[in-house]
Amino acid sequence: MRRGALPAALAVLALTMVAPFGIVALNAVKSRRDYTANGPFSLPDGLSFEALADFWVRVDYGQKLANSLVISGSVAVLAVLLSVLNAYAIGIGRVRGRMWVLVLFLAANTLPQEALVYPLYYLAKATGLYDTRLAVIIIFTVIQSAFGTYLLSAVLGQFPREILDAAHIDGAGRFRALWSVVVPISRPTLSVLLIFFFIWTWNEFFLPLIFLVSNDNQTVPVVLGLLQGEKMMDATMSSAAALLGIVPAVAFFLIFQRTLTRGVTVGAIK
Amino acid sequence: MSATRAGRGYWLYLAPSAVLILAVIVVPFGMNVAASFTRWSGVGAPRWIGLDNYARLLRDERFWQSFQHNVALIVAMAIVPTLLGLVLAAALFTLRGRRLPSVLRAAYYLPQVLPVAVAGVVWGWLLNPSYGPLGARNWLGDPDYALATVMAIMVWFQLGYPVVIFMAGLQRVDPALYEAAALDGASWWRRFWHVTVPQIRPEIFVVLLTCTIAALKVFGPIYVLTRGGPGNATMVPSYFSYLNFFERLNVGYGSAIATVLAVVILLVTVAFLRVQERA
């Protein structure tokens, strides 16, 4: 292969991959008249935030962002907490039958949500939790912590015993040892988990679509998914909607990039 | 004595999760399986009908088609991204410098950061037949093109994941292996096939397993792009069960579909783990 041909081919592919983001951004800041006159591929003849503002107001996007933040943030914190408690019992406590407990957690995480959704919907209605953010928080806390337990148990299984023994000799009980020895030392892994849980929950669509029916409770993916293809949306407003869905996701990616790439690989090698 | 007491005490830490897993996973899944043996609209008392729902599934052409579409999506979401990802990761790895490979890798990975429903919104807009920039043909509305279009979108969406994982895996590979192969006069493809692929086999397994499961569960893009249509052209089991639960009020039938899907996912997982152990 000629020198330079390979980087060029790889760069062309990279451009193709990011092109949809570019086209969306380009058209989200066009005026309607500009779009009608010049089509989707021309540069905007001036910045117009009309479509973005229209969409923002129409779906009360600030509220949707807040809902997504509250749900994903709560799930991330609660699921890390549960994962730590479980992994402490499994990885350090080495409770009997831990293999089976781990299999149960893994199964809980792999089970398709379709096979849980109707009973969960039914139970949520029966308990008055239907159409509340709390219901979604509880469900995803369980699903994410099931994965977290699996990963963290392996990490805590390698935890240096001497440190724990020293803590016990100093008179620390089990809970003290967890709180002031295990958790601080495992901080790097815990923060990777926290970020993953946050982003995974942010991206969820199926269960939030079913559980969050009222406007005030919907998350970002749900409101975008519901509006897709609606007759009232025109070209610039649809691209504005897409852009508003892209921006937070890309922002998280840029903020957490290092942790994410590290985490993806940690997860892959177990 | 102290060891057994210690072991017992640690169970306490599993208690909160035990209660939650029971309430959110175990009991609901049990209810789902039980409902699959009934005729039930969601209100009133379910009527026990034994295996009728499963017998009906076997005869239901839509159900079989939905699984065929799932196979197509496994090709688009697991097999093609893995093959392309291997070549791309190996190619990026041979590039000189540090900056360019990581910028390119980030570009390939970018679609992966989107919520999958938002990725669907992006493509729904691009391909919209009345105003989308690429809507010259009604790609998603034409039964001849709809599935292929969804497949292409999913390749775009998934590609970055294997690239990132394989590139990380390649850092483990001993450069001496490549030097030895180069000394023997092995071509790029031969080195790729005999050094790169065997060395990152664990990563290949992980990617294939996680992507296959993702393909079996796929719902968001189908809901956003096509709602299973036109006709039945992009119907998948997860959307088919959703349809039965919430639109047709055939809860029993929906539960049977969901149960079959769960069993298929379980079997795929076990099969992968078996093969991985032996490899």
The other form holds:
Amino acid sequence: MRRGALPAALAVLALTMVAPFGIVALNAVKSRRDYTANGPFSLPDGLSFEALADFWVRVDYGQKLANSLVISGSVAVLAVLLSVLNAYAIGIGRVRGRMWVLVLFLAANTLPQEALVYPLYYLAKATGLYDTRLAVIIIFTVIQSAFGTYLLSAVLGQFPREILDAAHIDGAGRFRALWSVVVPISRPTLSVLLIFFFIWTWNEFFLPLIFLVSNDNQTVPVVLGLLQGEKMMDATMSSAAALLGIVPAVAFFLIFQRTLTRGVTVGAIK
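For comparison with the form predicted in complex with its partner chain, would you give the structure of this protein in the form predicted on its own?
Here you get just the chain by itself.
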């Protein structure tokens, strides 16, 4: 391969991936008259935030943003916590039937969400949690922690026994060894899980669509999906909706990019 061919190919690939977001951003800050006169691929005559403001007010975007932040943040923290406790028992505690327990968690990860809808729907109805954010938080905490438990069990299964033995000699019990030794050493891996759980939950659409029917409880992806086809929106407002839906997840990724890179790098070195 000629020198410079790889960077050129990567540049073309990056441009191909970024171009749709650029077009969405351009059309989100155009006025409706500018879009009608010049089309979707022209540069805006001037910055217009009319479509962004209209969309924000129409769907009460601030409330939807708060719902997504509460649900995604709660799921990320609770799922990591549950994964650590499960993996500590399975990976280090060596519970009986460890292999079968891991197979169970692996099988849980392969279940499609469509297969969970009916039992979860009737369970939520019976417990009075239907159409509440708590129901979605509980569901996705369990789903995400199934993957987290499977992954962390493999990591903690290789945890150096000498460190744990030294902690026990110093008088540390099981829980103190977990919080004072295992968690700090495993922090890079836990940080990666926390970030992925947040982004995965943020992008979830199917189950929140089923369980969050009230307008006040809906999340950002749900309200974006419901707007398509139910209400007439022009191209500039559609672009504004897409832009406002993308920006929070991108901002979260950029803020924690260094943490994510550090966690992946540490895992690769180990």
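Positions refer to the first chain, counted from 1. What you see is a predicted model, and the numbers here were worked out from it, not measured in a lab. Between two forms, the rigid core is the largest collection of C-alphas that superpose within 1.5 Å.
Structural comparison between these two forms after rigid-core fitting shows the C-alpha of Val12 displaced 3.3 Å.
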